[in-house]
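The chain below stands alone and is given as structure tokens, in the form predicted alone.
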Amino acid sequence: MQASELKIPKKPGLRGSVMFSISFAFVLTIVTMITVEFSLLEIIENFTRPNMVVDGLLSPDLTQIFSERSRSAFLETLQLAILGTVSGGGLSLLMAFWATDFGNPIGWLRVVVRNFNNVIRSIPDLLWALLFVTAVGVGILPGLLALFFFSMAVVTKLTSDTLDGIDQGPIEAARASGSGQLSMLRMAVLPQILPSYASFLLYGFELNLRASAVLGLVGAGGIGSRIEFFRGRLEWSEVWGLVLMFFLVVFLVERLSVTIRRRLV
């Protein structure tokens, strides 16, 4: 065959269910900012204007940093971000075993399981501290109790889909030898979850450290409670002084769990 006849095969344009999702997308985007009046001139107007968020975010109170209550709010959430993610995410670990057939032969079990933690997943972080303020009063229990709660329901989610697709063959070999249920889990399953398991209570830990602070703002606690009585009185360049004392922290803080976790996995 000469080369003249050989056929340069086309270019793969896009299919018509990509273009008409694309298409969907925009007009639904369209749709969508004039049924919220979205308005850009707006916005623009807003923060273009007199506005004392803004200008405390152009004057932060830096002295925050060395301030002795702001040292000890801070430290509190740290405190409860730990005991969160260890309390919650040492939980996990079993309910995810739970929720997987060679971890629960018993069928029902593993449904009541996996719904009730997809009902702890559906609630949100800040709505479990106001349930437990409401319950329980203000102070760290409430935000502890919270960061529990969120905690299990992520890093058991995270473990159960690692669960779901690890090797069966040592399974199976650990069950033909005759060992028993526990001695299977801890010899076939632990130790091809375990560096990933790890990573995840890192993430989690990640997400508490975050989700804290938010909490505070409802009365639970920590660095947050210390924002919101600056931001009741309206003193702008002291909360922006903390917010950016807690974005540093928070910043490294995660700088340090991603390389940690890709020594890991």
Contents of the next structure:
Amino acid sequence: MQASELKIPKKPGLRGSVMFSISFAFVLTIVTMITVEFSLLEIIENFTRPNMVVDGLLSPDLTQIFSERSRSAFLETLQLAILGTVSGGGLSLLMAFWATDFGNPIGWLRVVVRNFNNVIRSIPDLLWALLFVTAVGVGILPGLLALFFFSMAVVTKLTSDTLDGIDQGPIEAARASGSGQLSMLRMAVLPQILPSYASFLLYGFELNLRASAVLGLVGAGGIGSRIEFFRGRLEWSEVWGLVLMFFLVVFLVERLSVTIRRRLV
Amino acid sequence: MITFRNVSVEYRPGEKALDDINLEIQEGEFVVIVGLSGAGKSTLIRTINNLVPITDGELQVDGNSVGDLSRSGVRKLRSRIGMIFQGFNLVDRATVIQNVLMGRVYKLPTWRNVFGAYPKKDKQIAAKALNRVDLLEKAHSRATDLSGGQRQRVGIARALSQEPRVILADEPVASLDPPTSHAVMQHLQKINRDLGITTIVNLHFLDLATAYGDRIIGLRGGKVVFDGKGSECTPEIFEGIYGRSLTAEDTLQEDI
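Having seen the form predicted alone, could you give me the form predicted together with its partner chain?
The next block holds the full complex; its first chain is the one shown before.
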């Protein structure tokens, strides 16, 4: 007797709605392309026409970074990134602690800190820079303030998530032996999050370094203001030279940072 | 001396975790508290160091009325009471000696705790505590690299480094295997005999309770239903405490 073929139960789930979502996304994309008058031909046409920007990319001035002014602007960028990370990232440890119930026994203050953290996180780096350029004027100070808030927001968020998952046992042990609040945080909590926190600081530094290139575009100091200067004078070889050298530095710093972070966690 | 007078604890109105407890525990006693889970054992020992505040009655510990203490009074009281936990509650990433030094936290100024700058005297106290549980050679191992029994002995050393008058142990062997459980209980017993530290241990294994408890207090539904010598504790009495007949799971050794 031949065994009858087994009937496989129908796969449960949302096949229909998945298909619908995909086709909806596809249609949406087409409609958007038509609305914004997107045309691939136009892009190709623009690039093949004689074009100063593309010419500049083909002959970038890689030595521009070593000129006196570009060098100091570049150093400014590094300083901004370091200062912003250390100050903002340092404060974010406190902000993350104050948003937890074991780190902050005062209920209403906890709510205030949590909401503050949520608000600063929703503001992107460039908007911070614009805000502070408007508030305190053009220069390195608005850049620093922007990176301070930006890295505080990022590192606070990541550290808070880590704090949510820590082992609460040592906290109870510290309290049971008569520890004060600060000693408890130092002895029972900090050792648990320190490797992750250090890695978040490095990550914040990477983000800040990249962000500090854009900050200059709105007048907030650093290498970005140099790039903006040459762009204004239509000196594209210099623009591309700076961008390429900056890219190289960011790439190296990132590789280094990723290597260190892997060892930490 | 620890005195409970009509002590009650309500976590929510009407739900009594402890119901009208009256007890007197003398200095240097070794007391085992038994009862089913939910009977109020953990709550009872946590009232002694005010981790759980009492809602009614009067609780005297070492001449302090626990309910009336200020925040700094509570910290001072806790510094004289060592506590040992079922889940050890060690900082896994920290070294053994760092964990033990946590017991010195109350005696040292905050800046010393924050910077980990421990005076020689306190390091000596921590080393002596570790030596007492035979773990001095593991001082610089990470807590996470130790076995369960060793970790609980670090927990004991941490409590000892407080130089306490009282040790509270909440189900200290519940996550350990039988031979390790006996080793840990023997350490607790020896510390009680040698140093005269009042020791109160929550257990749910009856054979361990009768083997180590000089005095056994039985809790059921938040009430004291038995209080007597460990040697007087018969299986019938345990059935009364548990409110049901005994099973193999009520003992550590299965052949009893």
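Values in this document were obtained by computation on a predicted structure and should not be read as measured data. Only the largest set of C-alpha atoms that superpose within 1.5 Å between the two forms is called the rigid core. Numbering follows the first chain given and starts at 1.
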Taking the rigid core as the frame, does F38 move its C-alpha by 2 Å or more between these two forms? yes
Taking the rigid core as the superposition reference, indicate whether the CA of G232 shifts 2 angstroms or more between these two forms. no
Given a superposition on the rigid core, I'd like a yes or no on whether F24 shifts its C-alpha by 2 Å or more between these two forms. yes
